[in-house]
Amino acid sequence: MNNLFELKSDVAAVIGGTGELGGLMAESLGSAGAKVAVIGRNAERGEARAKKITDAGGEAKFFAADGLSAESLDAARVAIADWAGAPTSVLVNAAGGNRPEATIPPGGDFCKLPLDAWRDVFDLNLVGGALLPSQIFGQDMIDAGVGSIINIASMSGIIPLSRVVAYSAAKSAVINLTMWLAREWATTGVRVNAISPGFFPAEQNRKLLFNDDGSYTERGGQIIGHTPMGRFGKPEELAGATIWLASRNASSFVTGQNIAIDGGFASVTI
């Protein structure tokens, strides 16, 4: 059974591996035996994450690239194949985020949402967070006849959350693109799935969820009240689904799926 989850023959590229959740996913792939390319714009964090993987006995290297630049992604694709001795066979698209300018504050006016802010969020999450990387790395997978693409969506792509209208719409589009690509590439050997994390405290959302004294903010309390497990997620709880979807042995007949890892959040009717 353990062989189902070994990735020793895989080269995994994790775009957004410099972030907290993407970085933990990169570590999980490394622990399963994959050669891991940590991809992002922050060299300091990328090098640190790659070192953490190698210190644990894995193989990893940082590659600088911008998810919104096809040229830099393609350069990274070539460099990764040279380093690993084989093309990328697992792609995790973990880059993304929100913009304050694209968020509707309490009592705010949707009709005054700046179009540029909306476009920025869609570019960040849909174009750079799924579309361009899948185009750049997907061709090698098609040529090899095997591959797994894992897009990182969100609870807000399933249930549109208040205030984050552009982010919710963009992540919904990521799920739709995942399903479309899964159908389009189903006979090529390339599987395309998504993971929708629930609420995982990280650097970018910690102040949204917690007060300075460690208590829940109003929004944090609402989320906990809506989560059957009654807690936030831990980054390491994404590891199992990541390895499972990456493995051609364990999930060979799984494509077009959106796996919610949310403590039951999406199962509760609002």
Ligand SMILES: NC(=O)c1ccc[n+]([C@@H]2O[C@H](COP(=O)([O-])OP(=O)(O)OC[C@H]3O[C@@H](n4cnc5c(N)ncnc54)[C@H](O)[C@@H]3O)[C@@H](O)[C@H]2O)c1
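Take the two forms, superpose them, and find the largest set of C-alpha atoms that agree within 1.5 Å; that set is the rigid core. Positions refer to the first chain, counted from 1. These numbers come from a predicted model, not from an experiment. First, how it differs from the form predicted in complex with this ligand.
- Superposed on the core, the two forms barely differ at residue 55: its CA moves less than 2 Å between the two forms.
- For residue 44, a C-alpha deviation below 2 angstroms is recorded between the two forms after rigid-core alignment.
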Contents of the next structure:
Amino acid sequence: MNNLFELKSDVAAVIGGTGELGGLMAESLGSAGAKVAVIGRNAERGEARAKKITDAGGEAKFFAADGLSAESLDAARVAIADWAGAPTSVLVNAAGGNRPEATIPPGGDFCKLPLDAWRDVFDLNLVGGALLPSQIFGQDMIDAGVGSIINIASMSGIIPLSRVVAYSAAKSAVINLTMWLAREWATTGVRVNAISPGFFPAEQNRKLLFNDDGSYTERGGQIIGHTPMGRFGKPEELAGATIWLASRNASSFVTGQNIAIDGGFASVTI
Ligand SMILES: NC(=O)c1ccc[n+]([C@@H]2O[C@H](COP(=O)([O-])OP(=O)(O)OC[C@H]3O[C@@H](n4cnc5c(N)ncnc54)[C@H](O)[C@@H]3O)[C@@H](O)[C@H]2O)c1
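Output block for the form predicted in complex with this ligand, input the form predicted alone:
Expanding to the full complex; the earlier chain stays at the top.
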């Protein structure tokens, strides 16, 4: 029982570990004993997060890569295996987010949504945020006969949210891909699951949720009103599910699942 949540034999790659949720997930994997590769485009933030993990007694290093570039992901994959002495066994796909141009303004017209913005959101969340990294890191996992991929989808992939149409559709596709790949790789030892956070204030959505004086925007207030627990999530509330899904002992028979961490948001129908 004591070893259920221990990740000492794992090498975890967290793409988007430079961000708020991915960064916390990287820390939680480090605290459970995994060697953690913090991956992203922003070296300053990635190195700061890696330092936080090492300061806490873990092992971590920042690797620069763009989730949308197969070449840079593959270079990171090789560099991580050199550094850690073993290939990546846990992949967290936490790069993602919405684009303001792909959000329909209040009273706006769906028919005028720019196709470029739609494609950008699909590229970031579905291609760079799940597909490409799974292709590039997945083969090593298949070869080793063990691996856990954790995609970060969203509540909006389960219940389409007003205005953020491209983001909702892209995250829904991430959930679908998670299930598809889980089935495809089910007998290889590689498990594929998703976490769907509800609402967690972070860089990419802070302006949507809060006014400059810290009060809720109209939308922020609506979200709180719809959340049974009556509050936003805190990034550390993703740690338990992250470690559980990463652990080959704790979640060995779990694949194709989408775990909502949302304060009950998805349970409310009106
Ligand atoms: N915060 C929330 O409430 C919430 C809710 C549901 C889902 N999510 C999802 O969680 C994930 C993390 O989001 P967050 O809220 O921590 O936002 P964030 O903006 O803090 O983190 C996203 C990170 O991804 C990085 N990134 C973006 N494009 C990249 C690329 N092409 N290659 C590599 N890195 C890239 C960004 O630089 C950033 O560091 C995203 O997929 C987001 O859609 C967030």
